[in-house]
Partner chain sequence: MDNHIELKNVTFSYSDGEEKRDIIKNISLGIERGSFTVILGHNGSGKSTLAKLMNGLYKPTNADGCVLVDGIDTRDEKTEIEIRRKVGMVFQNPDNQLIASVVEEDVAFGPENLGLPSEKTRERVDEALKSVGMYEYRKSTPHHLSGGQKQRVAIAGIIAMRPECLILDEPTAMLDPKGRAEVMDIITRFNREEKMTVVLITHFMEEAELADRVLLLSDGEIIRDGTPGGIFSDIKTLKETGLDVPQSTELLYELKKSGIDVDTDAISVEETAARITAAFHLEDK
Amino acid sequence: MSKIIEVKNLSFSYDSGAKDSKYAVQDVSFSVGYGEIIGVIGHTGSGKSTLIQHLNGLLKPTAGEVLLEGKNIWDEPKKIKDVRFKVGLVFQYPEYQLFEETVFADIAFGPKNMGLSGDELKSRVENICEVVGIRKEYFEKSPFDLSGGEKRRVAIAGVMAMQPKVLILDEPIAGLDPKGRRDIVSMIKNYREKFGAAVIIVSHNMEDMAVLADKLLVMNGGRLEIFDKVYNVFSQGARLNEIGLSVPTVTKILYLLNEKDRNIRTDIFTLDEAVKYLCGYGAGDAHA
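Would you share the structure of the sequence above as one chain, the form predicted together with the partner chain?
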């Protein structure tokens, strides 16, 4: 059993029952393996947010099913809370959900709901803070006194503290400055390494996706347009353009250079690789 989450023919309509109900998500199937990082892209209203809320049982499919470790999450509706501990969902701007008096208490909210208490709870929170780099001096501070980037880290740590096997993040780096973004990205990477969890990230930022993700899931008009390795998705530039998405900036530049010299490769999607390639090209071994 290598798949942690499997989505089969999932459809969802916000007003099921109405005759001509419009589907927010229609007939979507895909699966995610342990330790994989999946990027979800698609423009506003493509069904991304609706889709991810099905994975932890916040929404119930109108048709189709979601399997977590081979088991339909809605088999026992009463135990849906347990699914939410296994599939952690971080919403957009998660800093707005902070409410406790101290950073420690806020991070402990999730684990406490799982029934942890005392030393177990304490070590759980300390453990996650160590993994994601929240120092002990912060524990007794009020989360509302932190900077925007720090608040976001605390909020994400609050979900990670439940040690979910699948971690889903909706636009986790939106609105942050470069340092804030780097912090969040390394936090996510550390978490995956330490717990072998699968990570699903929704983002508008193709450049970050190219660096972070193993596979991309492209949503368009409620349907799954493409689900494939990053390389195979970004190689289909024309198709992405058609549905209002784009390839990373460096790739766009390479396309323009390719018009001047047909030998220039256009299948490079990250900055580092582009720099390496262009330096090599400049040195004259482009045809090699």
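Show the form predicted alone, please, because up to now only the form predicted together with the partner chain has appeared in this conversation.
One chain, no partners, no other molecules: that is all that follows.
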């Protein structure tokens, strides 16, 4: 798979140059392919948010580099705005950044900044709303009259409307009810499938990472601890516990069942898989 983002030996210190400066991110290297969904996990203070803010140039590395389609994003500092159109970043609780009078205007704000106008702008907004499930009857509503989950969908759609090749989301489902969480997960999947974009998601929710991500990037103390397929990361439950993380809840339950019956598998990480497996186990055909 060809690479859209490459991070090479990235280090960053907020007080670079100070005698006792400490690195928030240190010597991190990884790459992301087109269409991949990468989950970024780690305990509070592990460097997750600092890392992702380098990917679209909000922060500049103290050392190392970030390549977008093979080119260092800081080669031409005056063009860093173009990088931010290609690498869209959605901060945690993006609904707090809504400010336009209508849903349509809020979603159109980013594409307008890209220079789109008229029918082209209208088409861009309508297309992304179709992809993410925002109905046209919402267009003239005030975003402030929407529910919390709906506001967040609109805020995320505003970044998606710029059609970034890399979409980065910081805790996109934090604080939402189950329906709101499902809606955001569906939006993310639909966007990836429609545009073939890479998606990078920071989350504390292991269940969502098990369902959404292709690979997991584990940060610990500012360093990259593990970067591997979801299965291979969650299979290292003991190591994750050592650094203050955990496996999905359904896997914890399987571990408890395994204490009673050693034939019970513990390498299942999603609820749907577990239900299917345990139903089959009860029928006597789930040992494989």
